[in-house]
Amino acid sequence: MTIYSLYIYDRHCACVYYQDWHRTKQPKRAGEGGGILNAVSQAVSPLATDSAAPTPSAFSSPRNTLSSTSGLVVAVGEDPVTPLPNPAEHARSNTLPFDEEAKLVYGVVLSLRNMVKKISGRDEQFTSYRTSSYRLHLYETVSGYKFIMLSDAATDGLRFVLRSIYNGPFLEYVVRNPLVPMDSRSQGIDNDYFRASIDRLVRGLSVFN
């Protein structure tokens, strides 16, 4: 099993947290005014100017920054027919800025979830889908937060991992932390303890690569 990345979205459809483990290509930082919230991830936050250096995070894990040898590109190009292209197309496409990538990932999930409800009824839940190169996993809370994880195609369902992230680090370091603004529409939920706890949980999986 190889886990590529994790996205968390709030009930306002905004990406409030991002973390990766095995991406093969670094996403572009979000553009100025692109709509990404503060404190989503230092690795993808917009720079003040093109020449400005990235602001280092207090969290020292090597997975806190994205390197060219750390994972799968999630969304590239602007092909409306193939929202998440296969890896063979990556070399011929330009990587999207992270704010556009986050919107694209959320849009794919929302579209598929709505399609499942229309075809199978409101009681049917969309939890994952698989392509030849990756698998997307979804866990949604009653409060509207969506936890989305991307893994290799051979991985079994990871809803239990996403549920563990919600019941563990998310409740402990976000919901019960009065210093973390929730539903602020202006601030993400990234903090050192939350990021480190997720990193330990994911790396602790017995089949994590």
Second form
Amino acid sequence: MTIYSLYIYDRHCACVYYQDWHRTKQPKRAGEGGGILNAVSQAVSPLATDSAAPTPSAFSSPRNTLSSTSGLVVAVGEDPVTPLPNPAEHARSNTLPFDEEAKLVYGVVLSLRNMVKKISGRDEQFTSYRTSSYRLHLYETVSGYKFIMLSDAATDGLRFVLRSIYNGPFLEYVVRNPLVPMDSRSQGIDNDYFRASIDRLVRGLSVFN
Amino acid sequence: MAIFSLWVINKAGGLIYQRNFADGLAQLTSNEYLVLAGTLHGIHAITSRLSPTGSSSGAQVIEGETFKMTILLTATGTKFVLLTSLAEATADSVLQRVYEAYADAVMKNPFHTPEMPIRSEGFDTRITSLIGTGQP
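Alternate state requested, the form predicted in complex with its partner chain (shown: the form predicted alone):
Below is the entire complex, every chain and molecule, led by the chain shown above.
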């Protein structure tokens, strides 16, 4: 029982936030010009090639305090702004770059959502699907934000978790944060408080081991 | 506890059998069912690539708020899809028995062309005795 990753999409189909936990198959960094927004996740955003490249976000600190693999706070001091190239980058050659993965996740969810509506003939929501190795959960808000979580195949429905992410950290650190441009189409919603708050919430779950 | 519908999708994504049992879902035209089957075929291929951990099968169960689709992918690429209520616990075993009926009444039928729509009275009869009206 575990939780792998969380994606948040806005109503313009753009991925605005990404975070992962026990994910063994890490995505490759998004390619330059792959259409991924700034301030989605420092772990997967394109590497800055020169100093003129836009910084991930005007307000988020460049340090990455949350290591996704160990679960420990690894950096308390200031790190260089440009993340160092990951030596394991070439070992991930069979995995998708993050920008393509984000599009595939959105495409699957959107198709299934339309399919469920069509088959039921009502305004019924698609909630989850399960494969042999993982389960995807969807929670969609009335404002069109889609919260998508990937967990272990054996977990029960996690929509209540997605709902509480929306009710708690999302409203507190994104909607009520004047520095986060909502609906901007050019900027994600990543910020340190939001990330830390989600991390706390998810690590406190009984299914997170 | 109800079984709404059974689909059989060939390995190219074409719908070769579709039959409704219990009421509860929308009645669609055969053209709409064909489109949905093709979509499902594509989604199924993508879901296996999205695995965050090692290799994965395609989607096995897809859930809405009032119904779920259970998908059985055979070794030859044919998909059996059963649309049931969420509480239905027998979907997997029903699909196994549908597969058996398919092997006996369709694949052993010398007049059946593989990958083409199933028009076999024997298969219809077996499915009727297996699922009936879809109500417990």
